[in-house]
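The form predicted alone is given below as one chain in structure tokens.
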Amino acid sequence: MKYALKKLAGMLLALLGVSLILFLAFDLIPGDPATAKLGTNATPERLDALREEMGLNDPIFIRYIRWLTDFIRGDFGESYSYSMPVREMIGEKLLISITMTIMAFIMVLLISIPVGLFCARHKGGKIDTSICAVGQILMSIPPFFSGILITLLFGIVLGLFTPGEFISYDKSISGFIGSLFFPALSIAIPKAAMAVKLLRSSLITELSLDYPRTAYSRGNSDWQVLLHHVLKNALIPVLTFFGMALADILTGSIIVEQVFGIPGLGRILLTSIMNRDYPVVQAIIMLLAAVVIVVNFTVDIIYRKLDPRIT
């Protein structure tokens, strides 16, 4: 109970710290929220007007207060550009990015712990080998290219989809699921090609070891050895990863998602991006940095239940 709680408050002062640095670096970036609403026609009394009704003539500490009680209760703010809730625009979105993710990671578990667990059995061999040679290959392309490829080979050359195309949930959860299994895909070959290969390492470290020996002696065939006693153990320093991967593969989602025309978070973040829309940049910023510091807390509470020994 301690190690969690330390580890929470840990968790609840880095999400503060990356409030802070978010809110004053916006507001330190050249330029006028009011005008950025109003556009530079607009006369010097509306602006004044805007400006009051902002707050924006408050001091900076409690502008970033007011800021953050309002996130914190779920208000975003309005966007400049579509005057309309930050939450309202990004809620759709965010719910195909996150699944997209979670679709991701899922296949990074799927591929990597049974390919990692027959390396480690025929460690090696003709087949092992061939493995860990193609997975250098493919620890080196990078998500948007993978996913390039995944269009041209399973998309235009195949025709198992149609790129471009997206189906919403709200039509078909077939189709909405379907529309995000190859961009998923993409994400995750690089993420799994990697943890194979520390999986790997982590099995064969520990089938060194002397508990494996006596796990054998008790007739034990190298299966149950594997599946029974050495993979817990294995997974412990492979856990870093999968949380690491888990926030890469949220970030990596935005990229992704320009080649295949999916409508999340990367889409309207690159375009507030190009418009100046600060409250959207942020809100998705924010967003994605409490995913990621969740992430990395759950992977700690994980870690200490495997191995009690960690305080």
Given for the second form:
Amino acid sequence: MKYALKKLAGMLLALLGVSLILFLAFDLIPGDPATAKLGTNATPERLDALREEMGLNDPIFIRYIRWLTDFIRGDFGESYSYSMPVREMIGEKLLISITMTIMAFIMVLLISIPVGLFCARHKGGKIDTSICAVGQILMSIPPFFSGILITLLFGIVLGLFTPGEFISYDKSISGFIGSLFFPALSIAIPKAAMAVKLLRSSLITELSLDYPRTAYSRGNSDWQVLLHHVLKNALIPVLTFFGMALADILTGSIIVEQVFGIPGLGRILLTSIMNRDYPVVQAIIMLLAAVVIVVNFTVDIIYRKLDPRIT
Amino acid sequence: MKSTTFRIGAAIAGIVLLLILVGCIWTPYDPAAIDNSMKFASPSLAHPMGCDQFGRDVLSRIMIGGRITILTAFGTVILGAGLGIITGAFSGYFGGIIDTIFMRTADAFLAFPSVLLALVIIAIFGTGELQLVLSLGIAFAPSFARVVRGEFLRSKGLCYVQSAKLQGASHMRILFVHILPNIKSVLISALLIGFNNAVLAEAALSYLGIGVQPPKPSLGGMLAESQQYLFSEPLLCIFPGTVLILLVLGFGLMGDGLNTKAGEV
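Can I get the form predicted together with its partner chain as well, since the one above is the form predicted alone?
To see the whole picture, the full complex is given below, headed by that same chain.
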């Protein structure tokens, strides 16, 4: 309990730190939000009035607190380019990106755990050696290039999907999931390769300890020892990787969206960066960072549940 | 005695680096020369990797684009490791309030996935190679600082540091003349991993169009351009992609080989 509280405090501190960095970073930018909103032709009087209305003349600390409290309440400010609340712009997109991240993460788990177990069971065999070699190459593929390769192979050569087609979730849920399948797969493959490598070496280390030998001596089969005795212990060191992988997948999804032409957060983020639409950039980055921080906190808690020795 | 993994990695990275080094003094064609008669030419003896949508020689563009990728990655690692080593060394060695301030700041920065942090910095400073190096360097510094801090913390209680102190060596001398060379094995594998991440991040940002700006060639940018012609000219994206993979694979294997040698699996 004390551990959870300590981690919770750490998480809140990290969230505060991140929000402070983001706020200061965008505050340092030369340029004036009021001018950005009204355009350069606006009269000085109107600019002054708007500055006062937007609270730009207040001290920086007050503005930070106001920005933060608004953010927590779900008010992410207003886009300069589209003059609409940022929240409306990104609400649906966030759903797309999160669904894709979760799908990719499930794929990583579904691929890496069975393959890792198989490799550890047949350590040094022909199949294990070739899986390791292929994995090493897959690991080196940047997610956007694996996306291009998957489009080429599954989309163009095999014709399993139409490149560039996206089905919205309000039209058809299964179509929505289907159109996110290959993008998710292209993020998942390099990560799964890395997870297999880690899990395999963690399983092999565990197998060399005394307790698997005891388990064998009681008549358990290879698979029983692996599944019931070793796997849980071997997963502990890999869990940190899964936590970090989730963060990488989330940011990777922004890039892979571009490959498959999915209208998710990535597209908005990029156009906003190009248009210098700072409130949108600020809100998206803050949201993504918050997701990452909360995930890492959760991983820490699960970690402790699995291995109470950790302090 | 270097491990086999390290040798294979060095060989793969060596081939790519050689290609890029040759590109510094000589390329088969001018990478920017547009030749309308050679649009989408297939690989041939004259153009081993074919030509792109403007009839530019792909091999020449890869040689130059690879150089930009490598240079930005080097710049990133030098900036990131430089910042990381200084802050990490002071944090680990002196501890106390310096440690708390540096490491809390590092924690806040680490909470950002590095590509996101780079995006923030690019959003503020604009696109371009210098901005790219600056943004990725700052994004990577905290993880270097973490590794270096741990090593300095471990080293400061060791006998050789104590004896250097007794001999009256200054703090700076102990930090950078005594301890730093002793942690080089950890540092080198951190540098290799950092280099790889930098190559991948540069390629990703250039692919998104916010890194190296066209018409300058870069591996990521070439991939983005060639993707439009994926249907008719799939080879166009295979070559720059393969070079990128080989580069990352080579350095990755080198890092693995060093780790295995140091006794970690």
